[in-house]
Structures are given as C-alpha cells and as structure tokens.
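Next comes just one chain, in structure tokens: the form predicted on its own.
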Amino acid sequence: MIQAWKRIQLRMATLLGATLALAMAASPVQAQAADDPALLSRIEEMERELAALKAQVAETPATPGSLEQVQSATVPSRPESLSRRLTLPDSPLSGSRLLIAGYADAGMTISDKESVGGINFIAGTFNPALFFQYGDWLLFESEAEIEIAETGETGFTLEYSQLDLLLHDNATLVIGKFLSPVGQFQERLHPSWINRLADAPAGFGHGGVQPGAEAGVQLRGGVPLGRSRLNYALAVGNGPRLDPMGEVMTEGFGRDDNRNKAISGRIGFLPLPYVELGASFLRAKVEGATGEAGEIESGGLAIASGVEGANGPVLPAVRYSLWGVDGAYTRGPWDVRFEYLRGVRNAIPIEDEEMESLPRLRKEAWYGQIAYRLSGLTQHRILQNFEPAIRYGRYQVRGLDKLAEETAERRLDFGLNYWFAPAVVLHSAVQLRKFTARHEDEVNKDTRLLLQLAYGF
C-alpha cells in the first residue's frame, strides 16, 4: 500500500509539473493549441487525469499504508516518557538530560496480638528520585524517602546522593552518599515494587546487619569473561558509628568520628546471564558515642569511658568487620535468592574498675526466597499476573541483650502478588514471627497479614 501511495505521489508530481510548465507558457501554448488539435486534446487529457487523482486521494481511507503512516515513519513521534525525560534548553547546561523516577507504596497490617497493634493502616513511603546526565560521562542521581512515622510526624531521609563519573565501559567512579555495595538486598531489591514481599527480610532492613549506605568514593563496574561476567564494587568511606546502646549504625554518615576509614565491597560472578554468585565484606573501626553524659548502656548497666572528648567522655575505637555471601537465579518466571551476612564488633574495654566493659557484639542474618510468576504456566489474562512467593529467614544478636530482645527473630512469609502492570503490584502475605531472645512473659510470637500496593514510576 505504501508503494502504491508513492506511485500516486509521483504521478501527481509529474502532472503538476507539466501543468505548471504549461501555465508558465500559457499564451504560446494556447496559440499553438488553436492550430494543433492533437496538443489541445493532450492538455485536456492531462487535466482530466489530475482531477481523477485528486478525487482518488480524497477518497483514500487512513490505512497503515496511507499518508498518515508515511508521515509518522519520517517524523519523530512524541515519546511516552516525555513527562519524565526532558532535554534541558540551550544554556550553559546544554547537553544535559533529566529523568524523574521513584516509587511509592501504602498498605495495612493485621496482627493476632492486640499488644502489637491489631489492625494498622500504613501510609507507606514516597521515594522520588532524580537523575541528571551530562553528555556521556557524568551522571548525578539522588533519592529521598518521605514517610509518616507511627507518631504521625513526617520523616525525611536522603537515601543517596551521588555523582557518577563514567570513566570506561568497565569502570564508574562514584562520589557522595551511595547505597552500600555489601550484599544484594539493600542496593538492588529494597524498593517496594521490586521486593517480592511486603517488607524486608529480618536483619536486612534499616537497623539490621546489612549496611544501608556509605559516604565516600566507590569504583564499580563489570568485566566480561568469555560467556561469563564479573562485576565488582570497592568503596572507601566514613564508616559506621556506635549508638548509645553500643549497636553499630551503618546509615552513611556525612562526617567521620575517627581517623580510620571504612573499606567495603563486593565481587559478583555470573557464569550465566541469569545466575549470580557474590561475596561481600566491610572493615572499619568504631568509637563510643559522644555527648554530655557520655554513657552507653549494656545489659541495663550504664557505663562510660574514662577518656574525655571535646563533647564528653568517649570509648576507645575497636574493630568492626562484616562479611557475607549471596546468590540469585532469575530466569523467566523464576526469582530465587539467598543471602547471608555476619557482623562482629570487638569488645570495648573500660579501664575503670567501677565500669563494665562492652562485650563482643555478633550479628548474623540470612534468608532464602523463591518467587514464581504464573505466566510460566498459563497465558490466562488474569491468572498469569499472580506470583506466589515464600521466604524464610533468621536474625540473631549476641552481646547486647536489649537489642536481641527487640530484633532477634525467625520469620516465615507466605506471599501472593498480583501484577496490574510491570511496575504496579499488590503484595499480600501471611507472616509468622518468632522472637527468639524474649522472656516467657513477653510476646514472643506474632502472626500477621500484610497488604501493600506498590508503584514504581
């Protein structure tokens, strides 16, 4: 049909050209036509053909091969993502591009224990992310988290804010606050629409053993190894700190509280495009919290160091080390993952007979997860969007009794997801929790129903 339309266009152009030529020489032609009946007849025939072609064009319907389709093949169309991806106007920043992305979620939890809340509606979180790219060598990316706390207050957290220098196809230099490369969940899976269940595994969310973020510099990239691939990340940053209880905090601090820098990283090996095995590590030193009181609690006892700091007494710096392994199989409808992390903070000695030293702190977390999209079994327009998921994990804490009572647990999730669109999902899950370090007179079991609607944009 397109070829036929092109032939019509060519014929029209020929006839129009001939008509124009005749018009330009109207007087001579008319005089000659009066004496030459054959020429006059030819002109009348060309006028009839031109009129017929005009009528044919007017009656031609808009088909995939019509003029509208021909024009759309040559004129760039408005991209669907124009509202999210913009090219900045001519200015000193000419050549920059902007992408607006992020995710949001909301839901509810129903617990069988009134003491832990019963029915709760969760306002969820809103995580907008901005990406500015300049040319093909500089990228700025940042994500904020806005959420409603249990008290009703609005919390704002800068998840990451970093500059990426694209040095080479196999190397990118990252500067700023970035998600920790240790493990997989925090860096790759924590957005609610990517996570296969409604919350993080035990010990892998905020305040767990897995580091959340780091402020510093990072070199990362990937290297092909034949049909396989090796990816890497190596970071140097300010490192973790201790909270007043003696817990290690790893949320990406903008200032170091000692002269030691934390070194962390991960190496991943992909023998096949859908199989990845990884190993992670972190090494740093932590010091005691500073403040007017300069006290740290351990097992219900208040202790303090005899070393005086600018803002009060502080504890001596000790080693904190973390290592872990992870694996993933993501092929077709399957999403299978495993992750293990173990962190150890050395004991903190106190050179005061009236004070008690902080014992060695050990934290250990792991989980295994399987999710399967039913599109691998059926093409039914409704059933293919369901995705059963199951996850079992455990978080153990030794060395801080109060922390162990609050967080140590075994957790089993049975989930069923429904995907309305590739980035819109309804999570539903039955969660069985067993708190392993609580006293018999405390609530040590909890069964919950979790519902969450998540949207990635």
Contents of the next structure:
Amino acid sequence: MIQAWKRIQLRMATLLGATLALAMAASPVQAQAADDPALLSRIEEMERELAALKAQVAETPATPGSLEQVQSATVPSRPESLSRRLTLPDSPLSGSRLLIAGYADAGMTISDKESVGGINFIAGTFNPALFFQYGDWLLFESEAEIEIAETGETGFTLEYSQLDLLLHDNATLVIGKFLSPVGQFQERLHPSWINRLADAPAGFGHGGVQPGAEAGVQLRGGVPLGRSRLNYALAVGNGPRLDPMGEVMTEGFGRDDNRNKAISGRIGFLPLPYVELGASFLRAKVEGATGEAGEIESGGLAIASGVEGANGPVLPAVRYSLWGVDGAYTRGPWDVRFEYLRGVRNAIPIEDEEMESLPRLRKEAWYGQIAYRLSGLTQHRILQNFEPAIRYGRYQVRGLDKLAEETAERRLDFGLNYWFAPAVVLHSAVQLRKFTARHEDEVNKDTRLLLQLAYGF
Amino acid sequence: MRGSVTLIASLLLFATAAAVSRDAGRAAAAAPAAPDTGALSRGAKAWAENCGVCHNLRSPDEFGDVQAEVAVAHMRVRARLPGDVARDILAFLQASNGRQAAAIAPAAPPTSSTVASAGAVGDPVRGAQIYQETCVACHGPNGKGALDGVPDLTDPAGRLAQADEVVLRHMIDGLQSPGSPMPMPPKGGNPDLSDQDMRDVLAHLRKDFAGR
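Please supply the corresponding structure for the form predicted in complex with the partner chain (the preceding block corresponds to the form predicted on its own).
Once more the chain from above appears, this time first in line as the rest of the complex follows.
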C-alpha cells in the first residue's frame, strides 16, 4: 500500500516536473510561437494525465488496503500470468484467488398421462459455484441451487458451503455444510452436465435414500497403494431428522435436534485407474415428538421435534443406519456404474392410547447404468458426439405407506446424449416408470420423454 | 454422545498432526522449482486417468493459470486426489493452456505461414528423443496409445493419414473433438517445445509409426 502510494506520488512528481520542464523549455519557443498546435496539444494531454492522476489519488483509500486494491487502481490490465506473479508471491500466505463455475440446465418433459401434466417445459436449475483459495492450504467453496418450482416460486438452496483445509497430501479437513460422502451419485455425478441422463436415479435424488448433505466436519483424502489407490472420507455431523410423517430427512441441517452426532463415510478402492469400488455407511439417531399439528400416519400422530405443533412429549431417539456399495468402470468411451443403498430407521414407540407407534422404516434403492460414447467406434464429425445410455433402478419403501405410494418405483431409462462440447450436452431419454406401491385404480405407470440441455461452466 | 466427542477429537488430532507434518515437510523442502518434464508427463497421465472418471476432459486452455490452480484444489478435495497427483495435474494444465507462452512472447496464431513451415524438414532422431520425454506418457512407446481415448498412430487410416500441415497444426495448437474423451493439449503439454521440435517429432512419427 505504502509502496503503491509512493509510486503514485513519484509518477505525479515526474509528470509535474516534466510539465514544468517542458513549459520552461517551451517558454522561449512559446514566446516566439505561442500558437504552436503540436506543443499546445502536448501540454493539454499532460494536463489531462495530471488531472486523472489527482482523481486517482483522491479515490485511493487513506487506510491501508489490500495489495490487489492498489494494483487494480494503478496497474492496467495485464496478461494473466503477469498479474498472477503480482498477486501470488512465493509465500504460501499470499492473497486469495477466485474461480466462478457451476452449471445450468433447462428442458421439457412429455408424458403420456394428462394427470401428470402432458407436455411441460422445465425451467431447470441454475447452480452457480464460487471458489476462493488462500495460499495453497485453504479453499472455500460454495454452491447454490436456484430453481423454479411448479408453482412458479423461486427456490434457493445452499447445496454446500465448506472450508477445506489442505493439511497434507493425503488428508483434507472439511468444515461446514458439505455434500454427503455416502455413495457416488450425490457427491460426484449429480450435476446435470456430468450426469449421463436427465434426472437422478429413483431414490437417489432429493428425498431419496441417498443423503444429500451434512453439516459438520469431515476428513478425506487419497492414499496411493502402488499402482492402486485408496480414498476415504469420514464425517461427523448434525445428522438426519424426522419429518412430520416419520420419514428420515438428510439434507444437512444447520442444527442438531438431539445429543447424538451422525457418523458417515465412504471408502473407495481403485485397483486400476478406471475401476473403483466403494462402500459407504451412515449411523445416526433421530428423535421425534408428539403433537397436534403433525401428519397423521399409521393412525396416530408422530411428528418431528422442533417443528410447529410439536408440543407433546419427546419420543425416545431411535437408530437410523444406512449402508451401501457402489462401483464404476470408466475406461475410454465406457461409463458403467452401479450403486446400492439401504437405510433402516428403527420403530418409534409411542406410549399414547390415541396414537400408534411408528413401525420400522426401510428404504432401499439401487441402479445400474451403462453409457458408451460413439467416439470409441467412429471418428465421424457428428456421429462421434452421440452417446447412448441405459439405466435401470428401483426404489422401495416399507413401513411408511404414504411415502411408499409417493416414491417407490421401478424406473427404466433409454437415453441418447449429444455432446456439443465436453461440458455441453443435450440429454434425451424415454423413461418408463412403474410406481410399485400404488393401487391399481391410481396412476401407477408413466412413460415420459425427457429433453434437457445442460451446460457446465 | 461420548463416542461422537471422541471421534471429533480424533479427527481434529489427526488433522493437526497432518498439518504439522506438512509444514515440517515444507520447511525441509528446497525452494519450489519450475515443473520438470517429468511432472508434465505425469500430470498429463494423471489428468487423463483421474478427471475422466466422473466427467469429460475439458481442454486445458479453458482455464488460465490462476483458474486452474483453484479448480485443481477443488478437484483434489472432491475427487480425493493425493496432493502430489494434484500438483502434477496442475503443472500440466498450466503448461498446456497456452497462456504462459503468450505472456512471455505472444505467439502468432496458426497462419498460412505456420502451415507452410510444415514443409520444413524434421529430424526423426531428435524427434524420437522428444517423443520419449513428452509424448510417450499418453501415446505409448509404440504409438498405439497408452491411455484410452488416445488415437492409434500406427493405424493406416488414423491421424497420420492426414496431411503434414494438418497433423502439425493439431500438434502445435492442440485438438479436442466434443465426442472424444481425451483432448490433445498444445505441444503435448510442454510449452518449452518449439515448432521445429514439433516438426522433428512429426518426422519421427512418419518414420517409425505410420502404417506399422
């Protein structure tokens, strides 16, 4: 800051001196040729520069500011590598660097069922992400999800907001709200420009069995084992909560509703660079309370503690356990994946004559997916950009009839992607859905055509 | 409750130990040197092997030096990459984005004069040496490709079936087809190589790989 101020002063003095010198040198000439247009033009130009410098000095904060502020005020735009040298001295405690990224998508669905809307345009989502890095040891990253609901309202969700301390080559400490490390879809594959189909597999999106996020602390990293590699993630967080129905919600709550902390994690093994096998788990306790405002389920009232209407006695905390396995084969044009998750919430005993205890809730989801880029077969300018994809999956819910009727399904997707660029893709898919827990007189089948343009930036 | 506290304490203790060991390592290390050819070669391989696991490989020139640094830090966390692997990838990306060379001495865009220079004679012996240092990580010692998505240079109907000027332009400027899982970075990711070096490599490819 001080150096920058001195540079400005020096430039002003130099300019002033040059102006005076020029004026003095020019005086005799001016006496002889006071209307010399070139000389007058030069003097006017220098006066303008002097005025601009004065204005710049006036705008420069009097208190010491950041090095970047002074540089931006005094240094014109430079080639990036040069500006990088200015803002990034060798010290690991140099200034912050910023990266803006994210993704967006939009599309439409065409359903054969009028009751589910027929043809609908989907505004999709806009997920901007900001990354700030300080030195080589601290990264702050945050991503928002902005989407238009069916009702026209704009929804805003902070997908994650975390501080990453790059402590060691094999260990990073993550603090804040982070994507759940359980499984592979939510943490790695859910962005629409990465996903091989237009939506999440059944049971792996919002409200499914796969946890969405966690608020807490996490240690993660990778360890080489010869040509193989091991990676790990172990997290401690606030954990899931019950919703008024007795469903387990895992969206990364900012405050715990009981004294128990949730522990979750995943361990992955890559025997070869393009083969990964993983195993995940989550263990937590969830706590409910009775009250009058809850949803009626199983003939009684059972609602989450801490919500409006939960004015009854707090119910005993019960265990929620989840485990799963996943695998991926990603050699060349192939993208083959599978994932299985099973979560069980123990029964919730309710000692009230007017209410029934909630039975054990079991949620189970799996999918298998194969995608193949035609660039593995042809170098044709157009054909090589196509990618057929197929996915079959199932989501089962037992112990909560209402949830099962809403969400339990078998789903088969036949997709065809076209890649305009490595991060710009047009997804198209025919989706066959069978809602397995609905009655015959309800809409229990749905065939849809999905179109989605996704852009990662 | 007690178990959770113990686990959190253990995590933080481990994290502290890791940080101390990292700082000790940093203090003992010499001043950071410019990435060597080995780092670039390892980085190219690591980039192809790790980044393509979840998403398509994006051309290195999509990111400037600073952006690449932050993006790689993010991916180190997200993909649980070891730190040394992440540094190799960063060295490769920064060397391959074409901006370093532009800042030092703005390079002329590929023009007809560049293309015309394709006719200049290359030294296949020197080209073989450069190939072994820079290209072999992805293209393999026999030109058939060491990584998936890398074209077979010995295929009679493959890349080398194209005219010298086309092949040389792709070698110098890089190439990425939207459908290909593996882009070719400019000059194989080594900005220190000159256009004459590329001509030498091409002479080597023509002599030792074409149609074999």
